[in-house]
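Below, in C-alpha cells: the form predicted alone, a single chain.
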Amino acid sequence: MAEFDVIVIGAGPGGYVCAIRAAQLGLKVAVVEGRDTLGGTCLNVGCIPSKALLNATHHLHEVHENFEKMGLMGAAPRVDWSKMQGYKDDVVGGNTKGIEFLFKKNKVTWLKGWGSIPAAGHVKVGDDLHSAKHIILATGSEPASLPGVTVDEVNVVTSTGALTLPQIPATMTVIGAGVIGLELGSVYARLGTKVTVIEYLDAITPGQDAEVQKTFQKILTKQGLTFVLGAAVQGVTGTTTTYKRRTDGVEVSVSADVVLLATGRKPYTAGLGLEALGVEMGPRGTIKTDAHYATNIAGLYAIGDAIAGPMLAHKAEDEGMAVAEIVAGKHGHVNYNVIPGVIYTTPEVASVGATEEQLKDQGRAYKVGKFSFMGNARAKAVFQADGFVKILADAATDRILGAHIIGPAAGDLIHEICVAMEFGASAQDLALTCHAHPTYSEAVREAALACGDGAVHA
C-alpha cells in the first residue's frame, strides 16, 4: 500500500492545480485520473478546444467580414475541417503535456486508472489501495440531460461531440442559450451552419445583466443565429425537436442536420462510493462541504463542480489552492464575490460581481456608470464598437459592487475590475488611474468616470 499526505481524485484544473500547489507546500502527493491525458473536461473536450474553434472561425469572419474594408483583398480562404480538427488538437495536446511535465517538476505522483473510496483514508485505483491523510475530491462535472432527449454523439451531441463532428452540418439546433450553447453555436455560424438557439427562458445567457442580454442577442443575430426563446423542449425525434411555445402552448418542431444539447452541466460523482461511505449529499448532486471544503467524512474534501456554487474553471483553481493551504495548515480562502465569468464569443461578455437586478432585489442604492465602446478609439477601428463596460457602485460609498462588459477582450479587461475589487476599490479610484491610449481598457476607466462627474469620451 503506497502512502500519501494528500490523494487527489481528478485531473481538472481543480485537481491538479491543487497538487501541484500542494506539493509545493511540502506534502508527498498523488493525482488518480483515468483518461490517458490530464487536465479533465477543461482541457481535454471543454475549454481549450472550443477557444481554439473559436479563434479559428473568429479569423474566418474577419476574412468575410472586414478583410475588404481594411484594404486586404483577394480570395477568401476555404474551410480544411480536418486541418483545424488538428490544429485544436495540437492546442489540447500542446496544455495537456505541459501538465504532465508540471507533475513531474513538482513530483506528484500520477495514478492511472479510476478511483474510489471503500474506507476513510483510502483510495482504490484498479486492484491497488492506497492511502492518504487527505483525500481530496475534484470529479468535475458531465453534461445535464433532458427528458426526451437522448444523447448519441452523432446525431444528438453534447459539447464533447459537437467539438469532434465529422463533418461541418449545413444546419444545427442549440437547446440552451448558456454559454457552451453559443460558443459553439458561434463556432458552427461563422463555419456556414444556419444555426437555430431554443431557450426556455425570455432571455439568452441566464443570470446576466439585462442590457448584456439585450445588446448580445442582437449582435448574435445580426452574426446570423436566431433565437426561439421561452420555448419548453417537449423531446428529440432522430434529428427533430419539438419545443412548446410557452405564451401560446403552440408546439412547434424544427429539424436540423445536428442537435446540440446545451442546458448546463451537473456534478459528475459515479463510482466513488459515496453513497456507501455515507458521504451527505447536497442540493442537485452536490458534494455538500463546510467553509473549508471538508465534507461530513474526517479527512476527505470536494472542490470544483462537485461542490456547490459556479461550475467555472478558474473557481476550480481557486478552490485547489485553498485546500491545498488548508490541509498543509495554512490559511487557504476563495472570495465568492470576485469571481469573472466570461463568454468567448465576438464580442466576448464578461462579468463580475453584482447586477443591476440583484442589487434592486436587495434594495440597495447604487449608481451606474456606463460607456459605449463607440467612444473608444481602438475598439472602432477593429470594427467592435457595438458593445459597453458597465460598472455599479454603492451610492454612498462609490464601492465598486459590480461590472459587466460587452465588447473586445472584455474577458481580460474584466480582471482590472476584479482587482479593484479585491482590494475594496471605489469607482473614482479606477477613473484617476492613468491608462494607456489609445486601448481598450480606456473604455473601463470611462465608465469608472461616468459613475462620477461623467465620462469624457461620451
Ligand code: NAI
Second form
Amino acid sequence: MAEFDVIVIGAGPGGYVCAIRAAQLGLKVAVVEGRDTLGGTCLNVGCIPSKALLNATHHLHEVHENFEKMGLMGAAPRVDWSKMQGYKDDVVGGNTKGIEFLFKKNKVTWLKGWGSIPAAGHVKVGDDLHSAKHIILATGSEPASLPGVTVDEVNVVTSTGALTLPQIPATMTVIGAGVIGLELGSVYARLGTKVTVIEYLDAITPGQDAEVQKTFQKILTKQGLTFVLGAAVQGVTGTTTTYKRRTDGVEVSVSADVVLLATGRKPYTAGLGLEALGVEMGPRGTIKTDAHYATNIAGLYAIGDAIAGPMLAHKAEDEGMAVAEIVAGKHGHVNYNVIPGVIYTTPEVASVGATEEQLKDQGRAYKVGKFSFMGNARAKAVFQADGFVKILADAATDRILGAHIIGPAAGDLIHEICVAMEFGASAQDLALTCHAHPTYSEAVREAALACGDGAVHA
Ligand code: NAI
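Let's see the other form, the form predicted together with this ligand, since the form predicted alone is already up.
Now the complete complex, all chains and molecules, led by this one.
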C-alpha cells in the first residue's frame, strides 16, 4: 500500500493542475486516471481537438470569403478530411504528452486505472489500495442524455463522436444552440455541411447578453447555419429529429445524415463508491462541497465539473489550484464573479461578470459603454467589423460590473477587463490606459470611454 499526501482522481484540467500545484507546494502527490492519456475531456475530446478543427476550417472560410478581396487568387484548397483529423490528433497528442512531462518534472505519480474510494482516506485502483491524507475528486462530466435520443457516436453523436466522424456529412442537425452546438456546428458549416440548429429557447447561447445573442445569430446565419428556435426536441428516430414548436405545439421532423446532441453535460461520478461512503450530493448529480471544496467526509474534496458552477476548464483549473493550496495549509480562493466565458467561433464571443439582464433583475443602476468594431481600423482590415464591445459599469461609482464582446480575438480581449475587475477598476481606469494602435484592444478602451464622456471613433 502506497501512502500519499494527496491523491487526485481524474487528470482533466482541474485534476492535473491541482496535482502539479500540490507537488510544487511540497506534497507527495498521485493522480488516478483511467484513460490512456492525461488531460481529461478538455484535452482528449473537448476544448483542444475542437479548437484544432475550428482553426483548420477558419482558414478554409477565409479562403472562400476573403482571399479574393485581398488579391489572393487561385483555386480553393481541397479538404483532406483524414489529414485534418491527423492534424487534430497530433495537436491532442502533443498536449497530453506535455502533461505527462509536467508530471515527471514535478514528481507526480500517475496511478493508471479507474479509482474508487472503499473507505475514507483510501483509494483503490485495480487490485491496489493506496492511502492519502487528502483525496480530491476531479472526475469531470459527461454529455447529458435527452429522452427519446439514443446516441451511437456514429450517426447520432455527442461532441465526442462529432470530432471523429468518418466523413464530412452533407447535412447535420444540431440539437441545442449552446457552446458545443455552435462551435462544432461552425466547423461543419465551414466544411460545406448544411447545418440546422434546433434550440428550445427563443435565443441562442442561453445566459449571454441579449444583444450579443442577436448579433451572433445574425452572423452565424450569414455563415450558412440555419436556426430553429423555440423548438423542444421530442426524440430522434434513425437520423430524423422530431421537435415540437413551443408557440403552437405543432410537431415537425427534420432529417439529416448526422445528428449532434449538444444539450448540456452532467457530472461524472459513476463507480467511485460515493453512495456507500455517504457523500452528500447537491442538485443535478453534483457533489456537495463547502466554500473550501470539502465534502461532508473528512479529507475528501471535490472540484470542477463534478461540483456546482459553470462547466469550464479554467474554472476547474482555478479550483484545482485553490484546493491544492488549502490542503497545503494556505489560503486558496476563486473569485466566481470574474470567470470569463468564451465561444471560439468566428467571430469569438466572450463575456465576464454580469449581463444587462442580470443587473436589471438586481435593480442595480448601471451605465453602458458600447463600441462597434466598425470604428476599429484593425478589425475592418480583417473583415471582422460586425461585432462590438460592451462594458457595464455602476452608475454611481463607475466600477466595472461586466463586459460582453463579440468580435475578433474576443477571447483574449476579455482578459484585460478581467484583470481590471479583479482590481476593482472603474471604466475610467481602462479608458485612461494607453492602448497600442492599431489593435483590437482599442475597441475595449473605446467602450470604456463610452461609459464616460464618449468614444472617440464612434
Ligand atoms: P449548453 O448548456 O451550453 O447548451 C445546451 C442547449 O441545449 C441550451 O441552449 C438548451 O436550451 C438546449 N436544449 C436543451 N434541451 C433541449 C431540447 N429538448 N430541445 C432543444 N434544445 C434543447 O450545453 P453544451 O453546448 O452541450 O455544452 C456543455 C457544457 O460544456 C457547457 O457547460 C459549456 O459551457 C461547456 N463547454 C464550453 C466550451 C467553451 O468554453 N468554449 C466549449 C464546449 C463546451
